[in-house]
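One chain follows as structure tokens, the form predicted on its own.
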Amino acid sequence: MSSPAATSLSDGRAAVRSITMPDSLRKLIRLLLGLAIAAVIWEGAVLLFGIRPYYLPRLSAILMAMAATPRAYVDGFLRTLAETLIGFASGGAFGVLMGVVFFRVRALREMVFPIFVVSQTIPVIAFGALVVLWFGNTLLAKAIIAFYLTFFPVTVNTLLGLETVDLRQVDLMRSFGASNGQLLLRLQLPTALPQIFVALRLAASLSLVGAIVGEWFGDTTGLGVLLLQAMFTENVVAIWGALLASALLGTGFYAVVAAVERRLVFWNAEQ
């Protein structure tokens, strides 16, 4: 029989863990604790040291210009960000889609696999200026664009992935009377998926660098026309901003990729 005292110190106890904060939401307060921290660090230096706002203006000052025109940001974000979604997700299914074929057509990849690896050799300015050339500067452009540097890491690591599955667990299922269609979707596929979200979560920034480059050929919204715009007026102040502006948008994608590698990919992070 349990005293009082022990009963007690039991209840507390479990009522601390009710109150204790969930991982997701502890891990947003360091991220955010984290960035307050950067900004006070950079705004201090800029006023510490005396830096001239033309190598690197105070953080309050590029808030407040974003903030004075707030429409070119949100506008140019959601289209930079359309294009980076298009490329990344059509990239990334082509990748998967010709892993897989490589994988199970030797031949094929033996006589198609050099052919990706010198179309990666052209540099993307080259390429982007065909695109825009042929497609004109749209939205289906930029996108091509951001494909063009997405296929190529999810092949290799698609194909890489698949060729680490274990022969016997392969036999395994063969004895069982497992089709090749369940093969690929219920043992080659997943265990090929830690290194298929490797090559997703470079994509997700090769996307994106895409899509701005893309921009650069002439384009109206984006914040690759934003940052093209303030280069060539030399206002050092609009540059900053649009790289904030690109680093958010990268940073939430990476992020999106990697949470859905966590869901995905359970057994890999419990390792």
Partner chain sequence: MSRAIASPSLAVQRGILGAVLLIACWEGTARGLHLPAYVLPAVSDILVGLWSKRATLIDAAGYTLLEALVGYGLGCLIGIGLAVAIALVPALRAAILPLATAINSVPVVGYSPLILLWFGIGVSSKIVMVAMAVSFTILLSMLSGLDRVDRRAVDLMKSFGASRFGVLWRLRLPTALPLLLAGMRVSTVRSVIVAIVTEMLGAQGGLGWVIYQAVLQIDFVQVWSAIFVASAASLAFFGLIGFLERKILFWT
The other form holds:
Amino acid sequence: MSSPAATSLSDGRAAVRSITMPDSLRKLIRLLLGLAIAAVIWEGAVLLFGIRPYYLPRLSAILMAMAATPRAYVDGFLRTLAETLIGFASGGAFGVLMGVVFFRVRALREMVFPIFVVSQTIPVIAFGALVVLWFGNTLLAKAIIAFYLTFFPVTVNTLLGLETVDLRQVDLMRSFGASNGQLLLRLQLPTALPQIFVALRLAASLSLVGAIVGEWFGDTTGLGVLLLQAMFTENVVAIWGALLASALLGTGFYAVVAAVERRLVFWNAEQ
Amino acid sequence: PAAELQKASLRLKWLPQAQFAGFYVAVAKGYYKAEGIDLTINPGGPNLLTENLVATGADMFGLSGGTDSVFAARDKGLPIVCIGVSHQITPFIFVTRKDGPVKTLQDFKGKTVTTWFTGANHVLNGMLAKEGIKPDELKIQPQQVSVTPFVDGNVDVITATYYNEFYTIQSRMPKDSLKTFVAEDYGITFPRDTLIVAEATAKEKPELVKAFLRASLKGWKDAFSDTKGAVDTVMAAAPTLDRAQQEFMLTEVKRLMTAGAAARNGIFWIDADAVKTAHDFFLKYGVISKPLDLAAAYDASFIQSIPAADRLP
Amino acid sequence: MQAARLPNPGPTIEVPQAHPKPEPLLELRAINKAFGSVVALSGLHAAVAPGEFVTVVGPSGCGKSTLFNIVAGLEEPDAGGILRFEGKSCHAADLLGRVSFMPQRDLLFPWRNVVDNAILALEVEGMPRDQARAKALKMLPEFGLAGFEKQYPNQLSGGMRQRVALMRTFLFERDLMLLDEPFGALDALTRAMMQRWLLDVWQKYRRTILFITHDVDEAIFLGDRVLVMTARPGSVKLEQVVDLPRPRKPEIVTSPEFVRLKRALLDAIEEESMKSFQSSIAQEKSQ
Amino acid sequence: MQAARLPNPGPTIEVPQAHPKPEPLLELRAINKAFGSVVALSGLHAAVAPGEFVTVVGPSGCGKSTLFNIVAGLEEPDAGGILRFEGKSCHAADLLGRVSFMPQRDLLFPWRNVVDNAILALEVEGMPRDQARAKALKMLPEFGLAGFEKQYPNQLSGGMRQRVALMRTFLFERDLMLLDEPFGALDALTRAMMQRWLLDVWQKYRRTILFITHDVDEAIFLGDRVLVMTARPGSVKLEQVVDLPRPRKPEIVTSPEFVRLKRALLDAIEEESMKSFQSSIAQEKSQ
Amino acid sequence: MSRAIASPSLAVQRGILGAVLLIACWEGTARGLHLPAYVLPAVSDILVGLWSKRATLIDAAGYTLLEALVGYGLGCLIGIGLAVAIALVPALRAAILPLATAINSVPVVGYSPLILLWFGIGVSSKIVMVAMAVSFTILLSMLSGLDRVDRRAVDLMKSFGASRFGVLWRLRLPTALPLLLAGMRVSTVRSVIVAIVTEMLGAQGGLGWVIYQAVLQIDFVQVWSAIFVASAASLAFFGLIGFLERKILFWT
Ligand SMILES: Nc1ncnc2c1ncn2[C@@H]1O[C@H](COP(=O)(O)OP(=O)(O)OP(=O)(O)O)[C@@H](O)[C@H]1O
Ligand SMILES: Nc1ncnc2c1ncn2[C@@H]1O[C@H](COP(=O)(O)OP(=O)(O)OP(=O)(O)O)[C@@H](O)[C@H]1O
Ligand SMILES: [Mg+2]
Ligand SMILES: [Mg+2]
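Switch over from the form predicted on its own to the form predicted together with its partner chain, please.
Once more the chain from above appears, this time first in line as the rest of the complex follows.
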């Protein structure tokens, strides 16, 4: 984008920020406060009701265990993050692409779309071993599972979004002599963007599921590995540690996608 | 020189833990490199089958389930060969409460017994068969990850490995309150944790296989002599593990790996008699559909080619 | 100004010689258009002279938008009709990109600000953005949009949105402009403002305009000539020349001359609208 | 019919004694309403006699809907104003369920067929469905909906949907009916049909009606009295009694008397609309 | 949408063509390259295997479907209940929604160890997992459905004297139905998958258990047979809800 639009965007942003900053600060404080209260309730309930640690350990015990081996959690977090991101990005891109292709080529859509639906009824975990067989013990293998879970909702929503394009707007563009490419870039994709982002938010969670499940097939690092290890050594504290770490990753990633959505789909936000 | 290193991977049967300490030590100390192998250790896990990954060439070496799974794989036509056996005696035991209703194997009748269907079930069936008990006379249930149902008294008999669940149970209830049933007491042995390679590897790269065994043996011997250091090495790969449990595990694993024929012939020894007994048992109970060529399935030539001194613990 | 042509009984009218100007910009002869079993247009004749402001009224569903779609090149008429543009016979599709078309509703893109919406057609033509923007910025004050260039459509009032849409149409500089009920969604008061403003702009740029409306007052107030269409299948029922002087003041709507024209048009419309109302009820009932 | 009350300069008008009827059904005095910093209504006075048909016009955003929301009980006016209904002073909330309110747009529920949409208010009142349906079925022919009772809204034309919404309002039998631009979404021709039909129905049932519109012709054609509102903050600028005889024919819109009334109203509106047009631009600009 | 309905037969023909082509490709690859079953079994082998093990597979599918259906029903109830509670008591929104989002952003599989620990390896743990996965989707779609209501329609109802509950029952619930049902349709497939995945982590029966066992026995034909059955079951479930959706939402 050239400068005028850029300035206009940043202007708008600055204005928005100056208005919402105290608001977002208040939100942050409320969030932290909420977390603190939840932590106190957790700690208190375990102590008060004498819940046995292998059912529910104390929060402080979990945090201490995490602090004891920080590298494991940091490495796991980063590794899982990488897999999630690759799967998410490729799944998102492929999903949008297939959405556009299906939108354009009706015959292909009718032939392939049902197969896409069926593919989504296959439990990943059942053919995870096949992924290892085909793609080895690599980061790629995990990313592919994340990809597999991600692309479908994006395809569906892209298609849905493209189909909500106002035919009168299409006619308007055509009356200007617009080509198919111009139609797609200037009208159809922007129109579909809000719908696409709804799917991307969902995909953010799903790609993390894919990465974690993917790590259950013989990987050495990752939050999924930590989770599995904790599960099979019956180390409940470590289970919760891995769970908290993936909650952090999941919520964070979701928040980032939602923030990007607010930035890009600014025209939809105000309703 | 690094350029001449042969890349290879070892697929474990389970997640990283002291059960596999020797391999990790050998990697850490460069024993594989010294033999010209650049070895990667790939963990296993639920829903992963070492036999399958080795047969398809995804991994060159594998530490597979046990004699039972080697038989099953051969029976299904998977081209794998066993080149060594880790646990010379059955690693599973059946645990009950001393003050509970189960005093003898006969008391299993009508009781709730949980076990894994990954091989331990065969051990249970074998023991029951020796006592003339039919499996449908008791309630056999799949065993979940946790020992909590047993500790809470919801289950009468639970399956445990010496090195893992037995430890967890003991951490929850005193050892002297437990009673165990051991397969060997009933005259059966199921050697487990077998090292396998694809048939093609065995045929085309016998030197590589031997080199792998030599390096692994060195690693294990080091692990046995310095258990603390070995556990350090394992925990570098899986830092969230519980150190006390891992040390216990390594001690137990050492016992299993150096028991029976291994005491005389060294680690990874293939005890042809034990294999044959197991084979006949599985054939009798329909676990495998037809008799197998045991010489083809268990190739002891590799381990035998290594000088006895290097093998003995 | 041309002489008033009074109600013509038949649906088909011979037009050419009535126009003193030698060459109509647009000429339609015996245009038919059917959608499956629905015949939208049947035997439609019309001609528009360069620089003329022609308004079109007619009952809902009579085919006004269909007519526009044909002239904009979006829809081909059925075989047999003749379509002439700038003196040359052509297919509808040849007109794509050659007339500037403003459909019913403003149809602004919510993700583009005022300037970027206005330059949409220029961008499609391939003009570099900066150049197009500079051009649009110069035009803003005339459209009452000065200072609003960075606003997004959701920050504009209905009247301003319409002006942005009109500006987009104006920036797409073609000899013929088609405006399909551009003020349909506005309230009567804003609408009156917009009408006066449109006349100002038109008088300045003198483009040829074809303008659909449902509002008879609007049709008379704006047009050099009003075309009244028949109920479906649509054709031209009446061509009414509006011989009111320009510039026209708002007060004109209560002048006797205006009221007389309105009476004549309302009678014609009333007749057609009764037809279409009845047939639409009959049709709905049969579904 | 009351005597014509001509333009009154101030925004606040003393109303009571002007009405010959002893007791207005609805009376508003010095009503103010602010939304944060936006003052929608300020010092509004108005009174409606039983059985009267009062139409309300005014520039967009002047507070007409706000006024209706207050009378419908949906919004409380700011402290200080007086609201009297059936002779008794009351809070706005007391009016919930006591006037029948038809908002802008038809707002039919798509999952209910014609009859079930019509009886919505009766159901809320607690009337058994069968009884309510029977009542509605009897009324259908009068609303031009005979035979359509089982249709769903998406199977109806715009005009029919409006009639269903009106029927829903009529079935909720309250002395005062509030109609907020009920014909706003219709095209001019269907709209003319609906106006005539509404007058027929009103003459039969003689409910008191308060009717918002943007269309001056409509306001005069329908009303006993037209209230012109000022630009925001809204108050009553002018009360124009319409002394045209009833029943009124469509031709009346071109009668000199009608044109005279229209002129007077348009002048008043013009003034206000200029104000609101300018202030809306200023306001938008300042955001 | 309307275009799709316009030529259903052609669409169906193309769909079938697509399926046939895929199966032909699969069969061709498996047979042509002589792939062993543990890499990719041929479709024909899978179908034969499926037929020969039909009794076991049907039992297992019944077991899994039971878990999926009960969990699905429970999840729907919880999701709808929470959404309705939020609609009736707006103050609850600030309490429930952030918590729900946080819990939902951890993959369901992440909870499986704890759920297995708390509820055992029987049917109940599967039901809880399915209910968890389903209830969030339903809560979110139901809530956005309830929020989508036209304010002017609410005002209309209020002007008739309707109570908060009256508005909810007569207006907001019907308004929310389309989004709710869309959420329910998407959840069908997830419910079956979650049941299967949880079964694979420890169970006493079901398709997931069959798959797990078959993997251990290196019986990949059976793995794929079970997957086929699972797909068919999810598709049927999906189709059923889709059918109900079209029946219920006659007005869209
Ligand atoms: N693409 C189409 N397919 C089928 N029928 C169509 C199509 N476009 C228009 N029609 C039909 O042709 C007739 C004329 O439609 P058109 O939109 O031209 O009417 P109009 O005069 O513009 O009406 P309005 O005043 O309501 O805008 C209508 O009956 C309409 O239903
Ligand atoms: N709930 C609200 N909160 C804030 N401002 C409001 C609210 N309701 C109305 N307003 C403001 O009050 C003013 C009057 O609005 P109202 O809807 O009554 O106008 P109106 O006369 O009905 O306009 P129109 O003719 O466009 O329907 C407007 O400026 C509007 O923005
Ligand atoms: Mg039209
Ligand atoms: Mg209003």
